[in-house]
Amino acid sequence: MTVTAVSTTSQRKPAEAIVVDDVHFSYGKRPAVRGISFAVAPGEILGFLGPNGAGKSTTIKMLIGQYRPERGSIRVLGHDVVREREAVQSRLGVCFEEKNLYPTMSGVEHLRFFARLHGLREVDVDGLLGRVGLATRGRDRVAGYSKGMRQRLMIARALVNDPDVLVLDEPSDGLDPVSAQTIRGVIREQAEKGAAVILTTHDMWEADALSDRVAFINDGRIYAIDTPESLKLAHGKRSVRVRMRRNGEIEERVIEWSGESSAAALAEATSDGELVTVHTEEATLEAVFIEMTGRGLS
């Protein structure tokens, strides 16, 4: 009897949903991405944190197959994005920073149209609109949508094919605080379902709130990649801000927290007078970014 071995490689999901290896790209003679490498696991949210012009959007465009890397490679769900572009794009959900919507179409029509582009006949359009807070505006033309409503429709459109990889370029652009909170919840839900999520942002608070890990990118290079907490603990400074009332006046003192000497300094600062407030303050991602790169995020 002859036994034929059957390869199951194509059926196995890769350990990393996204693998970017030593990627380079230039606009003419101007380098935009200079040897970037990183990986994103299924169910993980990776935030790209950096100022405008740092290389975030260029990296995204290579990741989704719009740009071809000059050097290096990118694999998404085990597929090379250059040689197997169609296989990659069918499993991607993408939200661009640019609002490339059709103003004469309604929200419902947009989602149905993009579902057809993916070859899908059965899509819960009303459910998608409800998830992003557009349940009552789905039949309205996009021409009458506010900037924030258009952004939410862009997010819903990115979810039409229930993607295994979700790529978001400035996902909270134009959103009010309530809508931004809703969209962050949607992004977390997709990650919990197993999607690998990569988002670019120059908003350090959003990156801290959403990301499992963040990558600091500047001048086309990654300076650091780790969890927000680890980066803040390793590179930031913690402090305690104490406000005391003495002789009818409010005095404020900031104590850098670094060990036993800090505890003694805190005891001395609160030894007499009336304690008004005491707050611990940890480093922000923006402060760590500035320390590491020498520039801000805006």
Given for the second form:
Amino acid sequence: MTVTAVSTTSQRKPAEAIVVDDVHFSYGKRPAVRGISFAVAPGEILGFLGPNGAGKSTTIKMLIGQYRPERGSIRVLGHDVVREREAVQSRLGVCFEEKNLYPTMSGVEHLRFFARLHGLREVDVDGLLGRVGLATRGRDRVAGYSKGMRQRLMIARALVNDPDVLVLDEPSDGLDPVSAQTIRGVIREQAEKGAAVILTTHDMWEADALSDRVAFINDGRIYAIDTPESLKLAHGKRSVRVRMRRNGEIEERVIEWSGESSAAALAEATSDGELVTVHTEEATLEAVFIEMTGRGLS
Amino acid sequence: MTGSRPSRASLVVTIMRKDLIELSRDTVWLVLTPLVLVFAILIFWLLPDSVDETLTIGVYPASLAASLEGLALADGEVGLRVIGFDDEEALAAAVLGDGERAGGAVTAGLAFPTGFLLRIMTSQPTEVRVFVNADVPPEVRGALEGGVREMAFMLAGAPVPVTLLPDDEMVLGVDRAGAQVSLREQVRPLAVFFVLITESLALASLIATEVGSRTVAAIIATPARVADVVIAKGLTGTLLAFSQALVLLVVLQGLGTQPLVVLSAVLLGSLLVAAVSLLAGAAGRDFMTTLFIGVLFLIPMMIPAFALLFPGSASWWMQSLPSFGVLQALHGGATFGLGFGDLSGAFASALAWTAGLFAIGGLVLARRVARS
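Please give the corresponding structure for the form predicted together with its partner chain, as opposed to the form predicted alone shown earlier.
And the full complex, kicking off with our chain again.
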């Protein structure tokens, strides 16, 4: 099967912070990533969408230098991630999917430890904890943290070196809606400061709301990469749901929106009786994903 | 915010500090460490610090045994028991331990030549063969020689020229003459090694947890490399094991007259068990599997320590165990006051094993970390 990544926004500036070029990786004989290419500009948030086993985490692991690509190259901030690993790591912030924290250490101790690994002696640990809503619990040991608190600490840890590239694997996993909103705010702030952000998520709504662009990944390949809006316009189906009262009864009709013929159908549908409600419905990213890849995200 | 690029040394120290913080909050380790120390110290002090030096002397021919029974040896504290033999070879075998008599081993044997009594009665020069067990000290050997002369004096009524030529004195087994050691001294290397092993298991558990929970992945996503993690773990393990063993040695007064030799042996032992920790920690999935794998490695390494408790039980294959060199150097330095020159072989063996195991442990852990 030949897959071509679709891009409908050709006017974009060339991405520079992250450049992934025709990258391949296999686990033994099982290919996990097959020729992925994409780029992320400074200040841009790229959402990586795909089901489990699609190749998202493997791509992330190559991006952060944990796995070495078998073919192709990855450049972060102009440095090759394999040959110039240290130059990349010092400007990278990573939030892992697993809650890989030390239960016997406090939030403050975590941030100080990771700051020292980045060569930083003075870090505003309290300020950082405040940004993720952990100001009052920073001195407590992680063993006493809830799942959401651990996730917030992981975000704070990823920000400890004020990174130019932020890699987030399921950043709002396990968070309540308020905490998730806080975290999204923090991610946006970092992007506004010029950081290139790449995040994986299963949450379509989050990807849609947070990402400047999204990449659909499946079976080790990128099927499409573009802004959520463009993807939905190009590949999704829109519709209008009309509810009319006729002879005392409510009738509902869904009109697929596909141009002038749809306008005529809407006019016809609303010409007789009392209009109760009209709703336009946009395609969801999930629907677009299914449309393009033939499978769901979960 | 970009800090100054951290040096390899500072990264290693940072990881070590974190490991020590974690260990200082590990309840199991906090309880186990002093418990093992106290246990080792208690065992040491409960064991006897003196040696029973009652001697069983075999005499050939058996007809002369009765003449020796009334003999008082020069050292009044040394008891004497005499057993007669009708065969010189049987006497030698009894001294070696093969033909052990009821009531205990024969520690020395005197083989008198045919016509011995006639020769001393006529003041003719004569020779006596002496078989000496390996653990008979020189002062007792001297007493034996004196005893033979005194017996000749008693029988002849005047001094007679009995010669015990150096060539005739046969030492059977490994010569430990002058190196009589009490059980307490013999148990010291075992106690030290036991403490080293306890510390190594704590580190192995820490490594397994770090790899299993993938916290190590977060470390290597910073400028720290896999090698920094491996070196830090190895050094932390060595530091912990060495410091505990040092405390034990000080309490047990085990530094002896060769403290540098003893400390070097303990340092090598600490490195050795730290290397095993890297292996066990990398292979283990949780505390129990790590413990199992660690014990699988460490039990065979305890065998040479037990062999020290039972001299003569050391088989050739024990010398091929990784811990043999360390324990030989430790025992030689702490108990017999041997120097680096005397123990060069033991140190060379210990060094080779330590370097080899450390390299293997480091590689296995590095591979596991990289794949986490």
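Residue numbers count along the first chain shown, from 1. For clarity, a rigid core is taken as the largest C-alpha set superposing within 1.5 Å between two forms. It should be emphasised that the depicted structure is a prediction, and the values quoted were computed from it without experimental measurement.
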message: Quick check: R246 between the two forms - does its CA shift reach 2 Å or more after fitting the rigid core?
response: yes
